[in-house]
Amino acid sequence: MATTNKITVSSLQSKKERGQKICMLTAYDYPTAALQDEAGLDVILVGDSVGTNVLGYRGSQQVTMDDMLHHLRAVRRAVRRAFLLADLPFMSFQPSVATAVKNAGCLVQEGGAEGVKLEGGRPVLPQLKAIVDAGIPVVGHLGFTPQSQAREFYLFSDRRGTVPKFHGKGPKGAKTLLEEALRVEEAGAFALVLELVTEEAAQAVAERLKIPVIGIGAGRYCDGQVLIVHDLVGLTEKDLMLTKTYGQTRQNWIEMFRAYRREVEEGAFPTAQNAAHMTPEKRAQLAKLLN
């Protein structure tokens, strides 16, 4: 059952302290993130996400600030329970130190969020670290990164495509995956983001950091989930292996924007009842004005 207390840092640490699993779900505007703060979860993420699945860029590396403050704003005025996170876009903290803490501010003082993300490991670290000393809480992303075009993160096949690349599929990799984990612990990071990685490297990870992991397709061991809101309505076409689909959504909408076209095409929408009337004094008036 869902508490009505505001849900903040020390209250998801003590989440992972008791054993109690992390709900998480994006958002991209103000009807939805009041939905999900009313059906109480825990931290409600405006993620970078919002690129393909709102504004229908090819990548997240499209999204700028701006977007990102615009499609927070909206939320911000949802949200009264949950922890707002927002997502640092591409570009927004990779360049330096001072852009990284000065996006981040932006973020938490013009957008009104509780804390920031961010993606990648070593070649961050001093950015993540700044911003937490800055007196923002980060949220760290390792595993899979969509911000990152690089062809590692990547793999192609003649069935698939190309499609994003797990990690820790081996003990080297799963290893290393740990060993940069505990680096963005150390760095700061109030809780971690562990995307597509086999479960039994998200376990290790989870088990070992002080700070909740929270997983997106790594398995069933780590300290909370996050979807993005889109697939787990069934709006999106994609059929995600990693994901859950609560409902379809998609289909329901299309018959609905269907018998609305009809409808209209036929004369069956808007009725009488869907109209204001004048009254027959005020019709009658009206008829003589107009011979």
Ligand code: KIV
Second form
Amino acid sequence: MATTNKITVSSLQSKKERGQKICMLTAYDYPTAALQDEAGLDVILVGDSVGTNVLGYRGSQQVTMDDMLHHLRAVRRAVRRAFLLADLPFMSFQPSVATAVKNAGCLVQEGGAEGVKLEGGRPVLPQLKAIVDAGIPVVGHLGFTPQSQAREFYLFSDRRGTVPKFHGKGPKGAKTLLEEALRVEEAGAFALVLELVTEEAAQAVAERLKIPVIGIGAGRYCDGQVLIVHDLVGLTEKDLMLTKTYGQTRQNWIEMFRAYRREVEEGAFPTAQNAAHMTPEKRAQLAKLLN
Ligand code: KIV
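Okay, that is the form predicted on its own; can I get the form predicted in complex with this ligand now?
Shown next: the complete complex, the earlier chain at its head.
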């Protein structure tokens, strides 16, 4: 049974210190977020993956602040206990420090986020630091960073057989990643997401950072895990080795939609039980009226 204690930046930090894994999922709508909150998830992320998973965009570069706010507000209405995190979308923080602080503030004030996530290392550290200085908790995101890598569409639209490009494949790459992660921590991030990183490199980062490191396609030794909810429930056709499908929603939904269509076409739905009825008296009056 999930505890009712509200998840905060400090409770997430305590989880790392106690060696307890942090559990995070994306959500983009009210009912999904409500179920995740009830299931006891620690962090609910309104990711810019809303673009490819919900809005039918080709990549996350198309996602706007308006898109984020629309979905964030829906999720906000549902979340009581989990920490609510929102992505700063492409071009909402890259242009300048002032733009970054303004848009991070907007996700908090107008969308109800409790923290923001931004992709990238060294080039965006001034933005990260300024957002933290403004009093907004920030999560960093290194490894594969979809906003700045155009190959995202290729990687995430392919089905079986896709071999994603992992970061930190060799010692030099792993060391560079670690250095970048330490800079993100030093700039004030309270957690870091590592995406598509070899298990060895991710472990080196998680062991050396004081803040929690949350992996997606980053192996077993991170302090927590994040997945895209549509992959977890089997709503997408993706079958990447980094994710795990816990249900067959896509197939179940197709079958339900087909069953519904069949019953409507055959006249099996709606039945008399699905309808409201007049009293026999009123029915007789109606027949008279129409004759
Ligand atoms: O947008 C997103 O869903 C993300 C996760 C992959 C961490 O950034």
